[in-house]
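Below sits a lone chain in structure tokens, taken as the form predicted on its own.
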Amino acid sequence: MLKKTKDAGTMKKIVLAYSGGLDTSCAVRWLKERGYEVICFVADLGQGLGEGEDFGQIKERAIAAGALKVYIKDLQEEFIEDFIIPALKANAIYEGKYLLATALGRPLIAKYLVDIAHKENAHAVAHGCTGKGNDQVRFEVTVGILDPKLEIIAPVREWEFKSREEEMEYAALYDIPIDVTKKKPYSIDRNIWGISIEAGVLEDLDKEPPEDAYLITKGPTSSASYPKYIEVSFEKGVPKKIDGRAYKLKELIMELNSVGGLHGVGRSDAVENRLVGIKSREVYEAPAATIIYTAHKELESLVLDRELAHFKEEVSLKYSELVYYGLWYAPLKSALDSFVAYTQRHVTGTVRLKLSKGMCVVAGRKSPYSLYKKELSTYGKEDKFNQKLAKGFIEIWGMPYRR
């Protein structure tokens, strides 16, 4: 049975990356009991859109848990422009399934943790990540790069609680309002680019994720029965239009999240390799990211030459690993950004997609920079390919391998 403890006497300032969830709500109280004045920082990365988070409620929850002050910053535009778009241009997707929504948000949150710590003259920052997750690395490596003098505290790695159930009891003891229940004990991280869902029944690899685990996508039996065709247009690798209508990036992503979710697009169920060396089961929702990524990749296949396209596949893999591993501000990632920027010069055009029952399928593509020449590819009467040249090509190509 948990019992209340008295707060420590001498207080030191600490800035906590606060989500309003179970872990960080407990962390506020836990840190206060150990002599810290807790300043909470809430980053709005789009998790409040639609039926998402209520930031007023999150602030009240932080204060109820014992926070001295709460900063809430709308970072959606910066998140999209400076993190999502570079990763999209790189086609960064970890282990073929994860579009890196949470991973992309962490270095941005860490950046503002450092800024607020400087503003408040705090000597430490904190986060609510577990000792076996990836986010602890992303936060701490970024903070270490931006200000190595700041102390970093990770309550979840240190405290006495052995399970989320014990955390729930602790929250109840101090009248901290939380949304999680023992029947639905998911750990959820959400932003405009996607949703990460883990824990609870999802830890049983032999069980299909229940429908109540998903927030913005409909299952195959409840999604729209009719297929939806849409066109996404790009300029130099950046999505600009849907069906010929221009959108600002935030609105474009929101629209595709809505349309894609209606048709069940963007779900993935992955057993992935965490940075710390264990495997974990992660369930993701990313309708807009899936649609935009699919279209972007298809457009690149149309405008990049073979050698550039093949080498970019290798770069995409490495880029996704750097993001996943918390190395957003590493020199190699900056160098790869320069390469990726070069590849996007001609990634302009339109891709038509068919959305139906969870599938996102390319149905058409066009670009003023297309390298596809029908007169060279056709087997019809328009054929201009000199097939007689193939014999000499094959002889020279195969010469090194003849014995």
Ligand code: ARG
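Small disclaimer: the values here were computed from a predicted structure and weren't measured. Rigid core (definition): largest C-alpha set, two forms, superposition within 1.5 Å. Positions refer to the first chain, counted from 1. First, how it differs from the form predicted together with arginine (ARG).
Annotation for residue 254: C-alpha shift under 2 angstroms between these two forms, rigid core superposed. Core-superposed comparison between these two forms: the C-alpha position of residue 149 differs by less than 2 Å. With the core held fixed, residue 225 shows a CA shift below 2 Å between these two forms.
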Given for the second form:
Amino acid sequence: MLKKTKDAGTMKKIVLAYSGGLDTSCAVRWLKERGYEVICFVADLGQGLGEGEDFGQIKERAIAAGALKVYIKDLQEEFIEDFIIPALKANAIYEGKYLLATALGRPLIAKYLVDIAHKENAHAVAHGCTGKGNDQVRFEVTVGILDPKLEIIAPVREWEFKSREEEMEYAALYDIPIDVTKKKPYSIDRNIWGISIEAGVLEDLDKEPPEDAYLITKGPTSSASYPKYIEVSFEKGVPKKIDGRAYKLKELIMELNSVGGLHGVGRSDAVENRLVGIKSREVYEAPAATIIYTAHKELESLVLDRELAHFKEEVSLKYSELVYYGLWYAPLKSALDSFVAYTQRHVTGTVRLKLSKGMCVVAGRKSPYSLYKKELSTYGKEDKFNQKLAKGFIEIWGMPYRR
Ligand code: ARG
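Target state, the form predicted together with arginine (ARG); input state, the form predicted on its own:
After this comes the whole thing, all chains and molecules, with the earlier chain placed first.
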């Protein structure tokens, strides 16, 4: 049986990354018992889009759990401009399946933890991650880069609770208003760029994810029965229009999430190598990200020359690792950003995509900077390619290999 304990005569200040869930709510109280004044920080990265996350309720819960103060910040614009767009330009994708929605959000949240700590004169920050995941690494490495003097506390790694039930008992003891009736079948992290779904029945690798694991994409039986064509237009690597109509980035992403979701686009199911050395089963939904990546890569195939395109693929791979590994603020990432930015000068044009039953396939592409020259590639009579030159080219090209 749990017993109430007294607060340890205050007061050091700590800023906690707060989600409103069971773990971080218990963490508020747990930190308070250890002598901290807890300031909660809730980052709005678009996790409530669609369902309308109730930030008012989250704030009340934080206060009920014992928080002194709650910051709620809408960081969606910054998330899109400074994190999503650079990763898109780099075509960063981890192990071929993960468009990095969760991984991209963490350094931004950590940056604000540090900012708020400075503003509030707090000497410590905290997060609700477990000791087995990547997110703890991303938070802590970022905080360490931005202010190495800040102490970092990870209550979930330290506390005595061994199960969700024990945490619920603790929450009940302190009247922290958590909806305990709902048994959560999965661990979910969501933002505007995508959803990461883990745990529960997904831990059986040999089983297909059940339909109830997916939140925003329709399955094959319920997705739209007709194919849908859409055109996405880019300027210098940044998506600007859908079907010729200009959108702000946030609205563009929301629109593609909804159209893509309706057609079942953007699901992936991965056995992933975590940074901490374990393999884990991850299910992702990222309709807008999938559509935008597909279109962006296609446009690059048109406007980048061969050497640049091939080298950029190597950069993509490295970039995805840096994001996944929590190294967003490492010098190499900044250096790669400069390279990637240069490659986007001509990534302007329009890609037509066909969305149908989970597929997102290219149906057309055009760009004013296209390097495709029909008079060179055609087999028709307009052919301008001097085939006679090929003989000499091949002779010299193959020369080093002849004995
Ligand atoms: N495996 C993904 C990553 O490391 C998703 C993590 C999801 N986090 C969560 N709390 N469910 O980025």
